[in-house]
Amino acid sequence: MTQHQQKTVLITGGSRGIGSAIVSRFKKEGWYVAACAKSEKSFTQSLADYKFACDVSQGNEVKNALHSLLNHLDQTKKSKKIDLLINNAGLAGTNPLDPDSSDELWEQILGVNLHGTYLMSKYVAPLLPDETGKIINISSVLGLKGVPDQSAYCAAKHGVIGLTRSMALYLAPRRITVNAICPGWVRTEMAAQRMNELGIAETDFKTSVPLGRFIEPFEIADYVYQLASTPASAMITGQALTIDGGAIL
């Protein structure tokens, strides 16, 4: 891919886990990669071309961060175009429907996962090119089912799918596609923390997944890249696409 043809992708939550794997995948394919995380210090070994801090749940912070990114793109690429937005920033936590559960945690989880996806999409959508622009939101299999002690996370990830469908219709006149990817158990720090909470080992988990193993972060990244780049994806929009080893059948 030549400098003139080089496409730009913006990835939220790009410093670790699935986000870091997505950064690496797009860099491998020659894209110009901008990535944000809540703290710039979390980018310890990132391959991203431009790394910046942004709390996606805060509207003013999103606007200011995008303004800085656009100035940077204008100086380095002589373009203020973003070809693809990947809303990957996420936050999980145990939040049962219990009088003693934390309202603050509920608000934080909804803020990052759902409100952050909305805000980033709202301000990036005008920058996407007609006909070829894309938004890919990272939801979860918990956006398709419930878990008793994950009320906020399930609500947020269900909301991401609803938002995806609404945005797909809104942006359809510009031929911009919007889809959600719903991963199952992925080998990340977040998954390890959840398994520790539940007191289960990987061998216990495998019985609930027909294909019998964790998904690796690079597999999610590859799925995202295929959806972003293959010609057939031009007619895929408003979908919640699972990659879960057969957990939801």
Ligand SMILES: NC(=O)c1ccc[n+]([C@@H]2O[C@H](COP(=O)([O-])OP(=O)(O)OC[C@H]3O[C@@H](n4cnc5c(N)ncnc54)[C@H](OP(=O)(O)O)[C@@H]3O)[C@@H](O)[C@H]2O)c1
The other form holds:
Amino acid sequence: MTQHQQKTVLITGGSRGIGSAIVSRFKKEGWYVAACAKSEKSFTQSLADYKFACDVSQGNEVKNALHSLLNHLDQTKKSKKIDLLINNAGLAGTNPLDPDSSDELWEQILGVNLHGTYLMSKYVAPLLPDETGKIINISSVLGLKGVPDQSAYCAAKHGVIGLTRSMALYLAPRRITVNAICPGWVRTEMAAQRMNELGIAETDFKTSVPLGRFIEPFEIADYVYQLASTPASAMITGQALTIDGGAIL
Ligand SMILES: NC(=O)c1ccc[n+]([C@@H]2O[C@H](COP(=O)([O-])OP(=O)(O)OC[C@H]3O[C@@H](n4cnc5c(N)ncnc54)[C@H](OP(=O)(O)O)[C@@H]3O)[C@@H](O)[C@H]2O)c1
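Now that we've seen the form predicted on its own, could you pull up the form predicted in complex with the ligand?
Whole complex next, starting from this chain.
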């Protein structure tokens, strides 16, 4: 494969958890991988070719970081094309509908999950190739159902699905597809923190998840890779695809 043929993927939140597993999967398949996280220091063992810090909730940071990435791609690959954008950066938090709930936390959670997906997508969409470009947004099963104490996270992840459908229609004339993935419980720091709050253990999944176990980050990464690469996905767009071991049936 020449440098010019090698495809480029940009993954947000690529330093840890699901994002880090997606980075490894695409590297294994020979893609050029660019990944951002809130802090560059959190990329401890990442295989990404180009790692950078960017708070996806801040428009100016997104614009400046993409400008630097494009200059880098131009110098190293003689191309400013990005084939695939994966909006994975996420932030969860407890935020019930209570007068004492923090408005700042509401804004942060909406900012990272929803505004960040919108900002990255609007600046990367012009760089995607017609006919083959793709965007994959990581939503959640909480984008499909509510829980009482996660108002901001549920609103943001439902919003990501609405945005996915709107973007899919907007980009359809260019034959670019946009889909959302809705994971259930995935073994990451985010899930560990939530389980701690709820006072539940992994053994509880034997009853609450029909398939009876955690999803491993590499399983989400495999699914994302298949969606991004198989010709069988060419006509799939605007969908919210669930991978949750049957948890919300
Ligand atoms: N784990 C689950 O059970 C589960 C279930 C459903 C959906 N999801 C979704 O899957 C995605 C990945 O989750 P995860 O469990 O892997 O989370 P995680 O382990 O907490 O990792 C979160 C990632 O997002 C990055 N990030 C956070 N705030 C950011 C910001 N303002 N700008 C840029 N990057 C930011 C973090 O960067 P730093 O390292 O610099 O903080 C990190 O790379 C999220 O969208 C999450 O909502 C997770």
